[in-house]
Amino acid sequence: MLSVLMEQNTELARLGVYNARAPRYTSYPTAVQFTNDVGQSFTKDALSALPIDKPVSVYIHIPFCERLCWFCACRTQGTKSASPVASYLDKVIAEIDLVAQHLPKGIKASHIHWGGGTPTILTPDLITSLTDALEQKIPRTKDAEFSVEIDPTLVDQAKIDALVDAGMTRASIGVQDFELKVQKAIGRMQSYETTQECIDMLRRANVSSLNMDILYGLPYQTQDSVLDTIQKVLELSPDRIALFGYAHVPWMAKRQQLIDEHALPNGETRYGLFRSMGAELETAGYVPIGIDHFAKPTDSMALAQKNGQIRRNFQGYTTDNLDTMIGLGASSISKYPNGYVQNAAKSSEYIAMINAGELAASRGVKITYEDRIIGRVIEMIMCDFAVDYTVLQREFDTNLRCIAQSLLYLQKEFKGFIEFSKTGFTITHSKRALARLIAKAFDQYSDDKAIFSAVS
């Protein structure tokens, strides 16, 4: 077994897994292709063209935090005062009204997600105000899913009660790591007891599903420390677990400069940490989903994967297979059938556009028919580790010539890791480690000068 593992590691090193960087492919084309040529006019046309018989997803970004964790690369800003948060929320509510002016009457939302930042920085009154405003303009379907990212250090019973009253069905809880030395190194102090108290409150409130986010590749993590964190997570028994690799991009996220780079594990060690943590979760009965998610066998995500219905979007892996996601708030990204659009990233610019009575759409990219085909191929790779030509031909009624050169490249470069047949191909070895590199082979916009997160 040891010799097999060493041989596999050698092959992965040859393919560049331990030092390669690639997009996470939560969209195609990726956000590096966004330009200012696609913005407000495109968004107005995309909104007005939506069919009323198809529901949409809605994402709302709350970019405020009381503490700025050093590892985070999200668009966030710190505040110790409630005033900026309340003022910002007024603009989000105004944006909801602006968006609704271009939507056909009758559009409903079947998936809603609040992310951040820290959505639980909102007071109960603000939670209610935001929910009411959205429900008035884009009402929910009867079976709508409503998920909220929750910081256990910034939530109390009143906020949970307000979220439950608002219809929250799933809570996503940030943990990252329970080891004190690691927490100090990333600027995020959060005890197991605080996390457990938060989960207890959610379960007493009958929240039907709990997610937990864990990071590997952080400074000072060891095999023993990450397995200790996993054991603590298992004691809390979440329905889903996202096991993300830490993306160290200090040139983009200046706060990451506070992290000691010398304490970060190298690519091969990162991969070893993930393998150990993933194996522990599988031993406990969790089903691996794609490259970095795990779920209980009875969870809807595990069932969706079993039925070939798992999808990937800006929230990662999801059961949401809708064509449209409307992003609200600063830096949020909308997905339409014919393109992606991102709101102004800086809160000040976002607020100025809303104050002027304009949509906050700032930059984006149009999707061609070929992009849709390749995007679906990439999604299959990231979700299923396999591509089925018959499904593609049924969905797109095409001869798939646009992926012919990429297939030839794969047959040459990934020989022994991919099994090809007349009806498709399957990644047979080191699936999770190779998925992003194999997906990149199909990326017609791939730019080696663009710097993405580590593959390992």
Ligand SMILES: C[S@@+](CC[C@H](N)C(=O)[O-])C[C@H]1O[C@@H](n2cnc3c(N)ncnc32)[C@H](O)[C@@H]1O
Given for the second form:
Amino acid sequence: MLSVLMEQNTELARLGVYNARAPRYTSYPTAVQFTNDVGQSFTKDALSALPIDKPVSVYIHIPFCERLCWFCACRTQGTKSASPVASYLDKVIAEIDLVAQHLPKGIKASHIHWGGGTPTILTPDLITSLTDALEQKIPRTKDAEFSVEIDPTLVDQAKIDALVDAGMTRASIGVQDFELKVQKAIGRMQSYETTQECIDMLRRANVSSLNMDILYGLPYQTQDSVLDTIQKVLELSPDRIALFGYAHVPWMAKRQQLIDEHALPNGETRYGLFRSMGAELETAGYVPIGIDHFAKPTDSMALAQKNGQIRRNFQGYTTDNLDTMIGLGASSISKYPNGYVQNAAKSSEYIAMINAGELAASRGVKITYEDRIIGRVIEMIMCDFAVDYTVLQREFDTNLRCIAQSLLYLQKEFKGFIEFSKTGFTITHSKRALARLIAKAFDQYSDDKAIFSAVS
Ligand SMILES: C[S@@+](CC[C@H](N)C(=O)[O-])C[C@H]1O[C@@H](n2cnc3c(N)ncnc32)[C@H](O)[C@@H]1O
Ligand code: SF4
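Compare with the form predicted alone: the form predicted together with this ligand:
Next comes the full complex, this chain leading.
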């Protein structure tokens, strides 16, 4: 048994699982391909061409936090004062107005997500103002889903009540790790009791769908410490768990320079941590979803997986299969049927554009027909670890010529790790860690000079 495991580890090492870097493929083409050629005029055309009878997704970015955790790679800034948050929110409300001027009248939103940063930095009044502004211009469908990212150290009953009044249906709670030594090393202190209190408040308010973010690959994590964290997670019993690999990218996220790199686990140890945490969650009854999610079997994500309906977007795995996501706020990314566009990333630039009465769209990329086919192949790999040619043929009416070269490459380089049949291919169960590398084989823009996060 031990020799089989060692052999498997050597194979994974040879293929680069422990040290290769690859995109997380939350979009295709990835953000590396964005240029200034695609911006405001593209966005105006894309908005006005949206079909009125198809609902859209809306993402709102709140780039403020009261604390700045050292490990965090999100686009956010620290503030202890309420005034920059309130004036930023005025701009988001003005942006909703500007975007709505180009939208077909009566278009609806069926998925809304507030992320950050920390949306729970908003006061109850601001939560209500933002909800009302959005509802006025892009009203919700009756059964709309509305999820919010919540920092348990920056929330109280009044904020949760305001969010529930606003229609919140799902909360995503940041935890990362419960071990004190690890928390100190990543500059994020958060007791078990604080997290529990937050969950109790949410459950009392009847927010039944809860997600929890946990990280592996953090400094000082050991097999014992991560299993202890998982034990505490299980006691709190969230419906979904995102088990993200810590992305150490200090050249992009400068605050990560505060993290002691010598205390980070190496690639193989990291992968071992993920395997044991995942196994513990599966033993407790959670279903693995894609590369880094777990859900209770009754959760809508687990049910969607059964039917091959899991999709991938900028927020990660989702049951949302809409063609359009309108991103609002600094740095947020919109997805249209024919392209991706990112808003000005710096809050100051975003505010200046909105003050000038302009859309904040700043850079993006058009999606060609071939991109769409390849993007779907990559999405299938990331979501289902398998590609079904019959589904592709049905969706695209294509002869699949554009993926032929990549298939030949996989048959040669990943022999033994992928099972091919006449109607598609499946990644061998024990080799699922290769998913990002296998997806990369289809990426026509793949650029090894671009520095992405570690694969495992
Ligand atoms: C916007 S934050 C969470 C919401 C809230 N601000 C909080 O801290 O609780 C979203 C999530 O991104 C993940 N994240 C942030 N930086 C990361 C990194 N460097 N590598 C992997 N995941 C990261 C964390 O799991 C975090 O909970
Ligand atoms: S993890 Fe959350 S609270 Fe910490 S810096 Fe990132 S967004 Fe802010």
